[in-house]
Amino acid sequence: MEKTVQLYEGKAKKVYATADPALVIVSYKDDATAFDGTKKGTIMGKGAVNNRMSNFLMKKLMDAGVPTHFVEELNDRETVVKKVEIVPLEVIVRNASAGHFSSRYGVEEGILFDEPVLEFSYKNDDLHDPLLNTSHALALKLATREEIDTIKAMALKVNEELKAFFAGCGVRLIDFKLEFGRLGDGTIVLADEISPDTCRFWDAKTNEKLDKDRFRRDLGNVEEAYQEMMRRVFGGQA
């Protein structure tokens, strides 16, 4: 399958049309941004890591009964996915305190929760992705109640599957962001990506950060962290 015209370019990916109107090709970039794009840089090899890891995990989730947009990996950086209308809700699942949760509520990082915390934010860069609840989402007509219920159930299922998988890789899944999309018939599917860009990964023994926080916080060894996650996910076969 070949690309035709570019449809979109975001912070981390480009999206191209194909001869099939129901399919698009996503191309992952090495560009890195943080803090609503105010911090910019490059993480060499990031695009390939995120593409391959995300596809691997999407296939695992599909095997577990979670519908996704994934169709076919073309190469290290490009993947065919189903064309979706993205639901403008960012879904954050938190298993422990970190990042905005810690700063917002004044708690230290690393506190394990008795059960996952599920958050919604309005996917809107101009408004800095504000937190919202189900009532807000319904009032703004971002999604129907049925869609929100489906998204919540799918997000918690994704968390169960990913937590178990990463535990086997010696990694604690601290939190992560998901996005969902509507297919042409309205079916909700998991979209976007699952990668060190969208997840907080801590080494299970040392709590070393193995994700984009190394870029956000100027911790150094950013490329090495992404490659380390690649090795763990693929069991040395990457």
The other form holds:
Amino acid sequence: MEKTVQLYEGKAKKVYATADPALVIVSYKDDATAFDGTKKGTIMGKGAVNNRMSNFLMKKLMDAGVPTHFVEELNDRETVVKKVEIVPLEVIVRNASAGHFSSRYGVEEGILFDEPVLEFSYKNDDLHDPLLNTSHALALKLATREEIDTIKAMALKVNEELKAFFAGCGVRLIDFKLEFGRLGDGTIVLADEISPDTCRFWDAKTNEKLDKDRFRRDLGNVEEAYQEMMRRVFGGQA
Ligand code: TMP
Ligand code: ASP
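To complete the pair, please output the form predicted in complex with aspartic acid (ASP); the form predicted alone was given just before.
What follows is the entire complex, opening with the chain shown before.
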């Protein structure tokens, strides 16, 4: 499978067409941004970590019955995925307080929730991805009620699978962001990526941050954290 024309360049990935109109190739970059792209940098090796980790996790989720866009890993940075129309919702699942939950509601980070918090943002950088609820999403016609029900159920299932998997790697899955897409026939599948860019990972013993917060907050050892997560996930096979 070969790339043809570039269809899109995002902050962390490029997307290319292929000879098959139903498939595209995603190419992961080392570029990192935060705060709606206002903070920019490079995390050496990030593209390969995110590509390989995301594919590994998507395969695991497919084995558990979650449909995803994943088709085939081509190399360290490039993967064939099903072409989807992205539902413009950032679907966030939180198991403990951190980040915007803490700043928005004025609570410290690391408070474990009795049950997961499910949250939607409107995927729109110009508006700074505003928080919205199901009625807002329906009013804005971002998705149908049926699609939103499917997305919520899939996001919670993903949380259960990933929480258990990361616990086995000595990692607390604090929160993460998912994106979903529609296939040509309207089927909803998990899309985008699952990586240290899109999840908060804390070491289970020390609570050390092993994710993009090291870049967002200038904590240092950013590359090392990505490589450490790679080792935890692949257990010496990376
Ligand atoms: P938040 O606490 O900043 O809302 O982030 C929640 C989760 O979503 C966290 O794991 C990081 C991830 N995230 C993204 O993947 N993209 C984004 O643009 C933001 C703001 C957060
Ligand atoms: N990558 C996102 C941006 O630049 C933000 C983030 O992950 O914090 O807007």
